[in-house]
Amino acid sequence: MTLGLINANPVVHAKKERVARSEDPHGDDAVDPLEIYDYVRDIRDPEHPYSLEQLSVLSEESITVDEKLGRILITFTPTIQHCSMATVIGLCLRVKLMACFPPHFKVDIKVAPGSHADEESVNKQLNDKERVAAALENPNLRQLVDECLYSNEL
């Protein structure tokens, strides 16, 4: 089933072990980046069946949130320069979060610097709210999003 593939054969990591937490570490309602990554980790990848955190495409550490001006910033970096399905990636991302955290979070998703040769589109197209709409209307990429976030088989 490679034929076809942009990166056939992607390094596959191990899943980290789930840390164990309790039902509000904070006393408030803060959120951290482990809180969002345990939310986002198995999303599938759009071409593999191994989830973003299998594939390195984001770990904890590419997650920064700023809780007084209610910013979250995810950074992922796809298996390959040239990545045809980072912006497919980038769509799941905020999907996901838009799921999952209130409004009133301002969500960025980049790339990370050096990752895409076409980095300064992907990041605005990922970015730009009537984009991210428009993109959401078309069925079928709708469809390979629910995919994505979905998916049963990881």
Given for the second form:
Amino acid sequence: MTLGLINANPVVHAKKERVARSEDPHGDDAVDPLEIYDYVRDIRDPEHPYSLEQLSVLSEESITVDEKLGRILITFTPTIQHCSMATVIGLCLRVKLMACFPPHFKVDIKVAPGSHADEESVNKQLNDKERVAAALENPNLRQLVDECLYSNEL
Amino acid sequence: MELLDGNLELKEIQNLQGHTDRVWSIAWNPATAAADVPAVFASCSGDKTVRIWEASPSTRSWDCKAVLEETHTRTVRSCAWSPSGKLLATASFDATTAIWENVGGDFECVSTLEGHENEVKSVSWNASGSLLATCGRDRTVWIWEVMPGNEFECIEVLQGHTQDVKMVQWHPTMDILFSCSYDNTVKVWWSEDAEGDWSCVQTLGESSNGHSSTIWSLAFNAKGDKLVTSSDDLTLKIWEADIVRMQSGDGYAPWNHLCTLSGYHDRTIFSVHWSREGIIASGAADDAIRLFVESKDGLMNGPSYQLLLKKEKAHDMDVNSVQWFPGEKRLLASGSDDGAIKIWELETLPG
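Next up, the form predicted together with its partner chain, please; the one we just looked at was the form predicted alone.
Below is the whole assembly, all chains and molecules, this chain first.
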């Protein structure tokens, strides 16, 4: 762990009011971007005790779904341009979605255009399946990811 | 070529379950290509094991004969049989490469190659079985000499790639080594004389009409005068070299871009393999397997290639490996993120 926080003074936003969604009997097949957003909005930031939503790293507009092709694209905005936690956040998103969605959905994760100094390099790493697999076999990294995903349940 | 005349189908012969995590690679044992020998292949997985599968001659179906476990402590990423079929090398994220020998039906780990700083991603034997090559995320390519008594000595650590090296493959007839990488290039390594040092004699990068993203896999045609590469940039590229000139001892013959197959894949192509008859198979992240052949009327600018068939939903998830059976029968093995291995037969449809 780094001694100083990468971004010591993040801007924190109030949690958006949750809209109660009724059970949709035909909802099993349809994949709603808002449904996906509900799974990821509360993931905790790796550095700060706030959710990705509260830090505006994610918003409802972050998720796009192409149902026909079976693709999900998540775009997130790191809090600062040189955020070195970008790859960790990307990993958290991927792990969370792997657990929640049928495997035939292809998930692409990218940083919002212009939001990171090493945009291309971060995007490449986040979408290299082999690199992701190897990273998740690293116990320290895995533990950090698990903390971000499950801290709300502690 | 008669392949283009008929109606061809890739028929699923078998769906092999067993691995409890994604299947990364498959390798057919070359010594089992003969008609009267039961065909054998190895598969390796994220479940840290390697499985050996053998075809029962009577039923024409494969069974798992052995599970090689409790050796690698992380994902086993790649496996390769020695040309004699007696040894199996397995490369793992645990930074080691294990060498296994079939001792009366049981596979024993007879050697462990250490040295890579982190995940080893690929392993390959040269044509004569005298050399082994490995590569990994530490950006290096290692060459090992096979010594008597299952000893392996590292003779080179090749630096040059600027990123993670995904695969290494020896040329089918000559001692020329190829590596492909996350740095978007293919590098060719050669040693001019038997004693000499190995060095990078060519880099196939974007400026040589090369790929614009990670190159995951490369394969040679039977003759060894053509090479196909598959990439995250959604294309396959075919390259050629004047191998005859090189075989006659006339120095290094460079590889040149021949053609690019684009517009056929819309997700990363993880694996590519060339059959003895010249059919190129690709396995991609859209769960499909595609077959390509050289087209007859590509006379304008040299040979061109066309799609022979596309098998959609070949698996439920990404196809990580496609490997043609080295023998007579037109069989293809595929491995996937879904943990399954499928055996396919390329058949001509009646009528």
